[in-house]
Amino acid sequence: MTQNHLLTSGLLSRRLFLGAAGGTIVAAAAAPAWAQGTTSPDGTTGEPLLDIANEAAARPMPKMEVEPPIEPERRVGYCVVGLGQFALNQIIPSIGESRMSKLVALVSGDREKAETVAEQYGVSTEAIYNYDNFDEIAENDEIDIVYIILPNSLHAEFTVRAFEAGKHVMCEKPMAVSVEECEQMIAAAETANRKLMIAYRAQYEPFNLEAIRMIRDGELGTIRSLDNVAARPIDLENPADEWRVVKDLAGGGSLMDIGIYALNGARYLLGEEPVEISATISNPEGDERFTDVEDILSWRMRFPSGVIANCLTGYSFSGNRFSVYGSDASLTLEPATDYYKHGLRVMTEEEQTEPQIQEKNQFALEMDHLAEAVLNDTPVKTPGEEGLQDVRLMLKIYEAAETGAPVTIDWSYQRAVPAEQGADQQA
């Protein structure tokens, strides 16, 4: 929301407003002389520019550049499943920054922790569930959407159970650890007549959306190549990372975790699907963290347009950069998929520019997208089919790495709603 024009123009200080009593400004004498009419901003004298005492508390409503939140009773109720680091530090606080969403229930195996969170965020203790009595959410009419934030191998089970309870579902990525599980989740959504959305937050993030727009509008010319790096060091002393190196829980290593950003990013930036994949896995010798899953994985995807995408992920180094090279210009997103900080550079032979883009809370944006879809019964732009596509492709990447030979993609997939479209631009 923009500040009152009186403040931004310098006519009144914040101190004057803080000193107001009963809606009347009581500190007018502290205003600059020109604001009282004795001297104008350029040093000349003249008529008062503003009768502070009579007019300051009754100025016209300024234009609101950000839509206000909808009425509390109309907001869509979220039940967060899994109270780990990501849920507590990103998702739950972001619900408070949303326009259409509210936190109404929690699911955790730790009752004491859940009660602490419930008290902090105003959730009733009667709306705390565990993994055994999870199905009782069916009896809570305040819950509209269940947000699954669990280890990858548990996504399918709790998504299906949520649909059986009559709820819509937001599921973290990767959608599941197998094609069969993804298909079960999609079928359960159809049977329940409820919406399934995969939490591809970057597809709702303003810097990524601007990069997509520039590519679609031809501002880079003909796209020739793409390089994506998504990697982070894993820390097994952090409980949030322990399960990520256990294949039965994670489904894989760095590719299934941070690497999915590079994969999905290549697809939504180019707006097409790969037809061939080759890949290589490199695990450091003697590093016991990677006896069950991969550390470094590099892969190459060929697209129908002829564009080659080179992607890299890993658990033993840092990298967060997407680069797209066109015949007229190139762009780099760096950081590309950070939680709260992003950068976009556009380069030609003559200059480098950095478009001015406002940072927004991508978690709140994606949750509000699903909330709006529930309220208006409109499609979501990252449905279960989008999650299934990435799981199928990741399994092909593993196959290519294991065989050492290129793998052909023998199925077709077309994104139902283009990634560059927002909730108000649904097809």
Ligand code: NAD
Contents of the next structure:
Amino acid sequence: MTQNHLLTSGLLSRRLFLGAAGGTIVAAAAAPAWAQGTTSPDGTTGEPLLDIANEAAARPMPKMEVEPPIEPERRVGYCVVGLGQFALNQIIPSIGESRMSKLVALVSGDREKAETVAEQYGVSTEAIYNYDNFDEIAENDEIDIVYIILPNSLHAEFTVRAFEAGKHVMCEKPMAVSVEECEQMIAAAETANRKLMIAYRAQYEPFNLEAIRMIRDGELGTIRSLDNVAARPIDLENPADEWRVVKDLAGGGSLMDIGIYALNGARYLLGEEPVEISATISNPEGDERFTDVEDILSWRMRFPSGVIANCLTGYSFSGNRFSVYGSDASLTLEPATDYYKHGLRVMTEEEQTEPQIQEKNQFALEMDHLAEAVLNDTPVKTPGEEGLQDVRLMLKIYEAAETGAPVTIDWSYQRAVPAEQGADQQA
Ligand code: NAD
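Now that we've seen the form predicted on its own, could you pull up the form predicted in complex with this ligand?
And the full complex, kicking off with our chain again.
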């Protein structure tokens, strides 16, 4: 169970946020506490470990690379739309750990909640909007980027309205619930001449970037196969899970919500696009959670290189891992796409190693990626086209499961910015 589920929709105090390294709640600061030497990289807080053997205690703290933030007046202003669990527990607190981003506005249907959050994070009450007067954000020059964190079926409407208001957009995954909606969002970005980025946080996360780098640098030899599981139990007692089992709001079940990590992961790890998909769905009988959306979905993708990827998602069990098998070595990342505490293992016939990578706040990294793209007018790594590709493929996965026959992919897609960009700097 992730921290997101442990911390339900209650408001977090301004002094509290999730530590990038450990998921424990630590005191807020410009840099994570462990980077300042008071908290260990595994997230435990407290006094320095002076009571352990002198030899170990005398060792200097490893030097962490912490890039300083840019001047506050140059930071790019984010307006967060939807004050649900992910916004309150991960995104808004992470803005404090970013280098180039600042929180300047909020959009919520609950004024009281928004005022509390505004007070906690120093946002002006004049910069609180609701879903009806949302379009007034056009008059607020402090807002550069609108971050959409609403149920999936609302992503398209608010993205298009944000572009019409002249803003850039960060939109949560899945981009939308249909191909047509994705295309409308991309067209609206083009018309407004603004940037659209889909929040694929794993493509900015250092362990995932290191896995991509190792594969691209040939350290595993020729890649032969991959398996990827992304699953979590859904809990109808949790308000954030209620809309996830309603197809009209979620667009689908486990695949649209969490399985998308396995799909997107297979694609960025391999750096190529599937050409054939087969799939099977299994829903437990009599489980009220799965009358409208799927539970277990297992699918297989064949890639042009000959690689076969086996992927699994579900809403009735936990799993968060991928393994990539090469002719010389294999690697496993587990957890692979959780919020923190990733674990990388590399295996050859002779040995097993666990490369040490510095954990970083992936939410801050992705927000800064878009902020930097806005400041310098550079392309984003995960644009609308990347979100559209996953939506198209997910709909093909459903089609393959429904028909029971393999489907072939009859379109082409090429990344404008390769997934490995940034791997050298961030790993
Ligand atoms: P949530 O239910 O906690 O938050 C959704 C917010 O939307 C709530 O504040 C709710 O009040 C508001 N809302 C507005 N109109 C609504 C309507 N018609 N029905 C229901 N709610 C409505 O959900 P969440 O877990 O925060 O997820 C929000 C989005 O963030 C989803 O798209 C989800 O896929 C995404 N998400 C991404 C990650 C990630 O790791 N990138 C993690 C969790 C959620």
